[in-house]
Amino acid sequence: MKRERWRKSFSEWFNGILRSADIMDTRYPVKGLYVWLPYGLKLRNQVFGVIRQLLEQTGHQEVLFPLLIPEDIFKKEAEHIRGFEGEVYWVTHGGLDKLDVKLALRPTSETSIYPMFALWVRSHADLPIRVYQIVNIFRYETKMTKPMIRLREVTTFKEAHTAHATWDEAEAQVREAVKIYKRFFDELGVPYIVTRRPPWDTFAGAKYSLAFDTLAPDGRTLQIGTAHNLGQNFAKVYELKFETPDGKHEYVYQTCYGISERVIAAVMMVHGDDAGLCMPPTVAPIQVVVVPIPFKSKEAPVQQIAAAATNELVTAGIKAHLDDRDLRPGRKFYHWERRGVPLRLEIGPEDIEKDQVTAVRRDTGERQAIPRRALRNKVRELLEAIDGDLRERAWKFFKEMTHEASDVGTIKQLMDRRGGIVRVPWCGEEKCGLELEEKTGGDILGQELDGKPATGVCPICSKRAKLNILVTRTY
């Protein structure tokens, strides 16, 4: 399928296929807020799934907050509210009474969740703790919002925090993360990079921040997930203290990890197309589509066959849905490949004779006939080609985008000209960072973990490179 406009216009193509794929309507009246439709809850609802299994997988155990968080309690932790203080939505009043405290409407849950571990725990018996919710978060974005990347009300998040009894532990727990987050992407076929986020970008309040960042068609990058680890700060706030074996009493590690819809997002763009939205077949909310093609005299054999091809196919655990209305078949082939459906099976009379289904790739458009005897076997294979074929060209694309440079012209013409990421001889000098990324007109992502030895000089200051970084334009 053709990309040309899914690159070269991919904001317009973004905006569009949210309504017309029956994502999300963006017509709410406040701004940064949005409505989920029946489709898009469905895709976001498969999404997460995939990271909830992952994280009961791993020791984890889900939870529930409260959305409000007492003024005195926020602002404990004097760097984190320094991080927040712009963003904030403060409910000041109950019904006509005004609040003796404020509330906040958690922009991210630190601050409440924190306090309650210090009541449940007591001594290294209670350790560790690994929990997470996926709830809503408000954040006054005052940039220029955009549905699922740049909101106010990220309707979800999922935030997991833990607690150890050691820096080891915790460390230990941020690889564990990272992993969880590998395994996650893959499973979505979205390409990403993780970084360790330079000093200036760094979380509110924590000792070091990773993030995940994937590549828009039109060669932005787009933050998909952050693991942080917090050391003591947040337990010494807190009073989140454990009695360890020898009877001393000592602050807790901590860690927290978290993604957004922005996922979504990142699932959307990654794999779509001129024609719309490319879904995996691993979290596309219908995986096959069966059309009907009758005939005038053949109308009931085609929509038995139908019927019964859809339904050994749900019997089979396949995601399959039949479309029987009363439309032309051309008007639901546009509309089923604008909602991404991966496979699409034809049957018609020609093809009852033949005791076949025609199947409809909607990545490739290629067609071929299925033996009807073979078709659940046959789907699945079909399924599993299109999970590898759309995570290969994502990663694909993704290479072709990742450059090399060592000077500020060159950085600032592929950016200018392409897009995507530059990988970057750097000091190491926060004021040589700020001056690149000022020079450049990009944003520096920060040190590729694991990435490799750095060679070269610095292109601001021209002294020995300590590391590489990644400099690229953001969302």
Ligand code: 5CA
The other form holds:
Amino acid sequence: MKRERWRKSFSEWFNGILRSADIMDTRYPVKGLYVWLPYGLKLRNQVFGVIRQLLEQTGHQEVLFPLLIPEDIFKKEAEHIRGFEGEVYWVTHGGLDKLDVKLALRPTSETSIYPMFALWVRSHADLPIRVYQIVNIFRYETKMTKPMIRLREVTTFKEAHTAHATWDEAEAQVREAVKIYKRFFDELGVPYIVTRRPPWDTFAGAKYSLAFDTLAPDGRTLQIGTAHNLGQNFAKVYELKFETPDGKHEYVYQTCYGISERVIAAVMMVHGDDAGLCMPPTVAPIQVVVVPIPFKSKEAPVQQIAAAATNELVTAGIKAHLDDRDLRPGRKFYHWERRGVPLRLEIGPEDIEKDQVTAVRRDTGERQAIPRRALRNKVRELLEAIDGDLRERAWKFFKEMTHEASDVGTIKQLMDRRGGIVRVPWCGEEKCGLELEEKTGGDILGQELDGKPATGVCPICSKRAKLNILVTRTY
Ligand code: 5CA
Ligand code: ZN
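The form predicted alone done, now the form predicted together with the named molecule:
To see the whole picture, the full complex is given below, headed by that same chain.
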């Protein structure tokens, strides 16, 4: 299957597929807000089911906090506010009455959750706390909004918040968050690179921020998750203290980490092709579609056997769907291809005669006959193979798009030609970082986590490099 046309006009491809694959309607009359359609919502629930399970397995408990935060509480942590003040929506009225205290629509929930932590935590025995919620948040984004990618209402914000007795425990929790996200993105077959953000791009109120980025088909990076070590910044303003075993009162150490429906955009874009979506079987709302190919006198047995095959798969825990609509098979093929159903099973008169079904892989277009008796096992095997192959194909592109360079001209050329990620030696000075961004038209993602040591010199000041940074163009 040819897979290049869509890369060149990726934005169009993405916007087109949202509608034609029944993911999202982008015509809602408020900028930055969109409507989830049934198939899209199923996909969303599949993807967030995976992260939910991972969090539950690693000691996180789900909670649900209110959407509104009183202004006085919201504004306590100075840096946090500086970072968010331009992005907050305010509720100023209740009916006709002006509110005494304005209410913020949460842009994230630190300031809603941590004052409650302060009520819950008394002694070291109450720690650690690990909670998460999956909620909507509002951010008045001023950059160009984009469905699923840059939203003003993020409908699916998974935020985890933790509190610990020591810095080291908080540090270990950030590492744990990275591990959890790696498992999550591996499950989705989404390639990533993890970086430590430069100081000027650290989350408002954090000691430092780590971020996961993936690559869109057009060579731009997309940030798909972050993990922050908050130190005691919030604990100090919300009086979040605990009593140590020897009777002292100390502030807790905190972390938070978040992802949004942007990860769903990532799944769609890293596996897509000219014909549409290509869902990894791990999260595909429908893993197998069964299409009867009726033929004159053989209509009844074809329908019957297709239904029986579907039932057999469903009973075996496979998400199979029988498409018995009164449409030509070709129309059905197209319909499910756009939606990225990983495997199609065709059942026609010849298949019945030979006691087989014909399987067609969405990712490769490959056709093969499966003996009817081996249906369940063979389908399982094929789904697993598709899963592995999609992950490998996505990583291959990601690696091909990762370069090394140490002079401004080459970096700029790489940025202009096909994008991707460029590893660049850097002296560590903010001034040089900003100048590098300006001269290459790139954005600095930060320092690769557990990356190689730097060699060579900074392309701006020619001093010896202290570390490598990654330069890209980001969404
Ligand atoms: N409180 C922290 C961690 S829970 C926080 O808000 N971090 S964040 O600002 O980096 O957001 C976490 C992730 O949410 C980002 O990495 C990005 O993938 C996603 N995200 C942030 N803003 C938006 C937005 N406007 N639209 C879609 N996704 C967004
Ligand atoms: Zn320098």
